[in-house]
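Take a look at this single chain, the form predicted alone, given in structure tokens.
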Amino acid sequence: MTTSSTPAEARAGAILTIDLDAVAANYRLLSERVAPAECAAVLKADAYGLGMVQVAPALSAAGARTFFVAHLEEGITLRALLPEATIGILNGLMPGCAADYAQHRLAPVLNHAGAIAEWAAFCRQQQKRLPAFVHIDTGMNRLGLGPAEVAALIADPSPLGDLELLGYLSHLATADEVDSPLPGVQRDRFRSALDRLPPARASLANSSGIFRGAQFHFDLARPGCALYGINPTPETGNPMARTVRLDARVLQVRHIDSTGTVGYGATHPVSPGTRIATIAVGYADGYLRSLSGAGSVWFGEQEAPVIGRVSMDLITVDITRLPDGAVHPGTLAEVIGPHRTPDQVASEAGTIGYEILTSLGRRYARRHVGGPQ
């Protein structure tokens, strides 16, 4: 592929496919595994660097009504595309802003008993319930009430008679590993705590626990990276539709006529007759420095090794084996799609596809096909 349908497109050193339909269709598969409980959509982090305005009415046409977005932030600008949505922020109440979430009509995530005493004196003020969700801590030790603050909400519940309760939450430290015993162990405690809390809707599974079974659905799911394509069950195939492509552009083809090296820190010894192609992305652009030498592209059926360093613009591949003239300048290489998942890069990288996706740089031509018409 070596032409753009845009101006925008041919400027760019890359373009980056997103397909809303695949993200819709992911939805679709995730809320019928799920049924009879309902299936959220988790927007945080620009829809996993996919982008949020267009992706939340994506998701919205799909089915979703409910959505939760990390920072206060997000979920006003999430506010604006979906007017009528139950939006909430699990980074939770940030002190001093009830008045904004109240005012873009978002649900904090409760995470501690301060937030939720300050939520609750809120709604007392304003002589109004208004809604959050309290999030109890399994296991994960990092936002939500511990067992003590758990104990001294079960002995004393009253504080959240003062707000709107839309249910309670919690997070799976380890449901994506198959064999670990955690996500059992957590879902115990949730019910157990379940069971001596005022009652209300209850939601613990993220994308790899909505295929831990029924057990995990509760009343409400809450995926994330499945929606976007990361494979949810890392010891199976993955059930989840491609959502994105990376094509990059080469900028020159050198051939090596002498002994030398590749980049900087000359790590890659290149010898004469090597064909060398510098593509436009890298670090910067989301294309990890821990990919050098470790990584790949695709010229139709041919792959090319990445060789030398990533750098903050470029990478530099190996296409001798390719047919010279194969590959010229203005040729776009897949950088990730069919032949390279974004799973597949993170673990040339060293990471996990969420890193990759929500890495995914500002300098691409952005295009998104599918979606509500």
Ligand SMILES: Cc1ncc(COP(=O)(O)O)c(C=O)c1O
The other form holds:
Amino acid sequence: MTTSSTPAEARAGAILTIDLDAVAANYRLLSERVAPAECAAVLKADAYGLGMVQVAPALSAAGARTFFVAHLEEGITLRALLPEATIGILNGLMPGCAADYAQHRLAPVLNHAGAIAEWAAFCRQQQKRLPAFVHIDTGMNRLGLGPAEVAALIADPSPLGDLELLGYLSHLATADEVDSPLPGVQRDRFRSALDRLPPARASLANSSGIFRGAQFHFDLARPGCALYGINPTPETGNPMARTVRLDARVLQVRHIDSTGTVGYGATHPVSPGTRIATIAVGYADGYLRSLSGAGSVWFGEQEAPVIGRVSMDLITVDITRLPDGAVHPGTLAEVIGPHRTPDQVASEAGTIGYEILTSLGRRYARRHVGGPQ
Ligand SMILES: Cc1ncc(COP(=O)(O)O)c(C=O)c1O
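The form predicted in complex with this ligand is what I need now, so please give it after the form predicted alone.
Let's see the whole complex now, leading with the same chain.
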């Protein structure tokens, strides 16, 4: 066995720090905002890239009782972490797998009539009313019962009698667009379906939906991104605490002494006098290639723009404006942090903060700080 006395953080190209106390504070803020409704927590995609194994207990300690993930396998992992929690599987019932959901006490979100029929039949066969949510599509046209299926269920709700109905849910398509009329339209369609279906709890709001006001809260809110510090109100300041910091290491400093270009494709011209720092983060780490010539990193209070293309393991940044000698091999550059939030990196990359977080690389030395003791 090989051993090394050097700490992982010294060996790693970059260090990702995840603040579990900030995640818990975000949960508490959202929870207070939706009270008396319950606040669930969405933990899919490894808690949006932050690490479900660490984030789930932190949220549970902060008071969360209901959790949603996308996949059955994610639910099985989460069940081992939180034996008592209610866990909903947003991607629904995988055909032929009902027994796996029951074994791990996972509640499928039944997204279409066939899934309701399969779960109801499984419940009858087990002679047990097993928990499930029912998803009503009110305008997303992605998952959930469409209008004809909702009408059929209203006409004959008997399959719901075979299962333990934890609630109806629906999902907003434009919750983060302040001027969009669609959230109100979706809410009214949801209400009208609820009025005609057998009574159960209801859940509509994602993170941004929570900030649209109490008429979107129903009984259970389902925030994801805001827990992790993404701004749920992009039209105003971010009310959420920052949860993530990424520092990447300088590998080499180049003093350019003749005219040339930098990086693949020779896209960026450089002239004598330019100084370049080459940093150990690349698209294989989730530093998206679209940040080529568009992103920037920070050394203390000084910004250094990414020049040339982002490559698999490396970026090159222009440090000509920094004092000579300020940056050297081993210096850490702030890639995500107080000067560059995930939302800002996303806007430079032409994407959304969700994609920045869920792409966070597996090669980083990961430090989770705070959290339950
Ligand atoms: C059905 C459903 N509910 C809730 C969420 C959480 O949304 P957000 O991360 O925008 O809060 C998602 C995430 O995409 C979702 O698909």
